[in-house]
Structure formats: structure tokens, C-alpha cells
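Taking the form predicted on its own, here's one chain by itself in C-alpha cells.
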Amino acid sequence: MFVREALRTGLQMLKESAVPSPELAAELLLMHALGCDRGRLHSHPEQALSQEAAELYLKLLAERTTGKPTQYITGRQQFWGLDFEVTPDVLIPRPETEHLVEAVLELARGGAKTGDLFRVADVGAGSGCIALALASELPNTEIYATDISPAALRVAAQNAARLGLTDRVKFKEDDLLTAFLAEGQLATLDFVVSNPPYVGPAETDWVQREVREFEPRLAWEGPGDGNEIYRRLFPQAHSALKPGGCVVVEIGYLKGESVKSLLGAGWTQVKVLPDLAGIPRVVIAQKA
């Protein structure tokens, strides 16, 4: 089997199983089986696969046809130009979440003075993608990243070590900012950022099969109407932020107004930012 033939075979198998983005999945799985990058893959279409590589590729394709996400099969996902390890213990980082990172960077750089040290809390850190992306861009930053899942925190810590950012990001098991505030950390943060679970139980039927059956529900399904985490987080964020500090959160489809309404008193400069498709994606509010 040659590379060109392998890609055709993979594409056919994935299409027959109605796998989303089958071309991309076939490429990524073949790259993983061969241990090469996309440039190498497409510049050598007549390269013959060893029997071992061909068998591995077919095995990976079979896994993908079950609905198992490509990222869990390869164990990798790119986010903000960084390579993250992902396992079924963490939500797979999405390109849409990069809008949250962009929003924080714009706020930080817009109000920064030379030598300013920022203190940030990333609530619900998961793989660590948000915290580590921010740490890679803001050298004068201390980041406190929390998650209620010990398994997720282990993945995040491994990503921090791989990216050489262990000294910049501290991961801690916490229910939102409960332990942080219990330690007396009041009015000490410049930013509280979060991509919380926001899919309500009544909305789970709309969720893609790959998410519903394979990604950890704790990371994507919110209690109650899906807004409960915001209800709990906003008062905690207000207590933890310095005056003028900002809370920046990702939101679900068409949830901009409902999330804004949960902020309550004590906030100003409230904004809802869209993603590239024009869908409301990020809510920002500044502590008065």
C-alpha cells in the first residue's frame, strides 16, 4: 500500500461511516501511523507503507469509525500554535476557544505598562490549553489554573512540563475558585478566564456524537439550564479580582444575553464578542 492509496482507502472508510471532516481525519491518522508531518505526507505520495504501518493505519481508521475523536486516537491537538497532549480525561481544545485567549491578550496588552505582572486564574483548566497559551504570550504572568478533575489536572501538568511552562502555571484541584478564596486571595487577580461546561441537559441531543459519547461530560455538560457554572463563578470572580480586573468567559450558542444577565451588580464595560462566524462566543466584564 502506498501513501496515495492509503489516503483513498481511509477517506472511503470514513465517509461510509459518516465521520465529520473525513479528509482531515484520514490525513492525521496516516501522519500518526507514519510518524511524519503533512508536508512529508503530500510530497511523497508514492512512498510505500511498511506492513506494520499499514496495519496500524487500518486499526486507527477502524477506531475512528466508532466515533472516537481523532485527537484521542493520536493523543495530540494543536491549540494556539502549541502541541497539546489530550486524553479522554480532558475536553479537546477547539479553535473557537482561541477567541478567549485573544480577548485576554488584547485587554492585557492594551492596559499594560512595562514590567507589569499579571495574575490570572483559569477556571476549569482541562488540558491546560488556555492557561498555557496565555503563559506563552505573557512572560510577566502568574497563572493559577483550577479544575475539579484530578485526572484532567495530571494531563494539564504534563502539558506544562512538555512546553517548559511549569514554573509559570500552578495547577490545583478546586471547585471553581472556592479554595482560592478560602485561602484569603481576595482582590488579587487581574483576570479570571474560563471555558466552563455550558450545555444544558435539555440540549445534549444536539451535541455531536463524538462529544456526547467520548468527551468527559463533566467538561461540557453544565448543571441545570447550562448556566449554573456562570451563576456560581461570577460572584467568586468579583471577589477574586482587583478593581478594574476582568472576567472573560466562553459561552454557548446564542447564550450572550442570558450570560450577561447573570453578572449582577458591580460590573462595568460588559461586552459580547463574536467568533469568525459571527456567533457570540466570549463575554467580558470589568469589575467596577
The other form holds:
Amino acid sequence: MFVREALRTGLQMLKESAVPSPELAAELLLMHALGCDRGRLHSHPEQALSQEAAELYLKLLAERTTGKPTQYITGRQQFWGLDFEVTPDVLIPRPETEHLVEAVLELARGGAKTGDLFRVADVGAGSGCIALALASELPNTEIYATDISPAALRVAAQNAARLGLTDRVKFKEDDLLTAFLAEGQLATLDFVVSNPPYVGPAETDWVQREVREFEPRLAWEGPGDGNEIYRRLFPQAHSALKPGGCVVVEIGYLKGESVKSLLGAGWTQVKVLPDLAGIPRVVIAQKA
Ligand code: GLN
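Mind pulling up the form predicted together with glutamine (GLN) next to the form predicted on its own we just looked at?
Shown next: the complete complex, the earlier chain at its head.
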């Protein structure tokens, strides 16, 4: 089998199983089987696959047809231009979440004096993508990243090590910021950021098979009406933030107004920012 033919076969198999973005998936799986990058794949369409590579590729394709996300098969996902390890213990980082990173960077760079040290909490760190992207951009930052899942924290810690950011990002098992506040850390943070689980019970049926059957429910399914985590997080964030500090959270489809309404008193400069598709995606509020 040659590269060109392998891609065609893959595309067909994945299409037949109604896999979304079948072309991209076939490419990523073939790159993984060959251990090469996209450039090499397309510059050598006539290259023959070894027996071993061909068998591996077919095995990966078969796995993908079960609905298992490509990223859990290859174990990799790019976020903010960085390479993250992902396992079924963590949510796969989404491009939409880069808007949250962008919003925090804008706020940090806008208000910063040179040499300012930022203290940030990332709540529900998962793979660590938000915390590590921020740490890679803001050299004077100390990040405290929490998750309730010890398995997710192990993946996040490995990502920190691989990206060389362990000195500035500390991962800790915590239910939101409960333990952090219990240690008496009041009014010590500049930012509290979070991409919490927010898919409500009414929306669960719309969720893709890839998410519903393979990504950790704990990471995407919002408890209660779907907004419960915001309801618990906002008061905690208010206690943890310095006056003038900001909470920055990702929100689900059409949730701008309902999430804003959960903030309560003590906040100012409340904003809802859209993503590239124009869908409200990030809510920002500043502690008064
Ligand atoms: N912070 C991680 C992300 O944005 C994990 C989020 C989550 O598990 N809800 O991908």
C-alpha cells in the first residue's frame, strides 16, 4: 500500500462510519502510524508503507470507526501551538478554549507594570492546557491549577514536565478552590480562570458520540441544571481574588446571559466575548 492509496482507503472507511472530518482523521492516523509529519506525508504520496505500518494504520482506522476520538488514539492534541498529551482521563483541548487564554493575556498585558508577578488559579485543569498556555506566555506568573480528578492531574503534570513549566505551574487535587481557600488564601489571586463542565441535562442528547461515549463525563457534563459549577465557583473566586482581579470562564452555547446572572453582587466590568463563529464563549468579571 502506498501513502496516496492509504489515505484514500482511510477516507472511505471513516466516511462509511460517519466519522466527522474524515480526511483530517485519516491523515492524522497515517502520520501517527508512520511517525511522520503532514509535510512528509504529502510530499511523498508514492512512498510505500511497510507491512508493519500498514497493519498499524488499519488497526488505528478500525479504532476510529468505533467513535473513539483521533486524539485518544494518537495520544496528542495541539493547543496554543503547544503539544499536549491526552488520555481518556482528560477532556481533549478545544480551539474555542484558546479564546479564554487570549482574553486573560489581553487583561494581563493591558494592566501590567513591567516585572509584575501574576498569581492565577486554573480551576478544572484537565490536561493542563489553559494553565500551561498561560505560563508559556507570561513569564512572571505562578499558577495554581486544580482538578477533582487525580487521573487528570497526572496527565497535566506530565504535560507540565514535557513543556518545562513545572516550576511555575502547581497542580493540586481540589474541589474547585475549596482547599485553597481553607488554607487561608484570601484575596491573593489576579485571575481565576476555568473551562468548567457545562453541558446541561437538556443538551446532553446533542453531544457528539465522540464526547458522550469517550470523553470523561466529569469534565463536560454540568451537574444540576448545567450551571452548578459557576454557581459554586463565582463566590469562591470572589474570595480568592484581589480587588481588581478577574474571573474568566468559558461558557456553553447561548449561556452568556444565564451565566452572567449567576455572578451576584461585588463584580464590575462584566463582559461576554464571542468566539470566531460569533458565539458567546467567554465571560469576564472584575472583582469590585
Ligand atoms: N481546562 C481543560 C480544558 O479546557 C479541562 C476542562 C475540563 O475538564 N472541563 O480543556
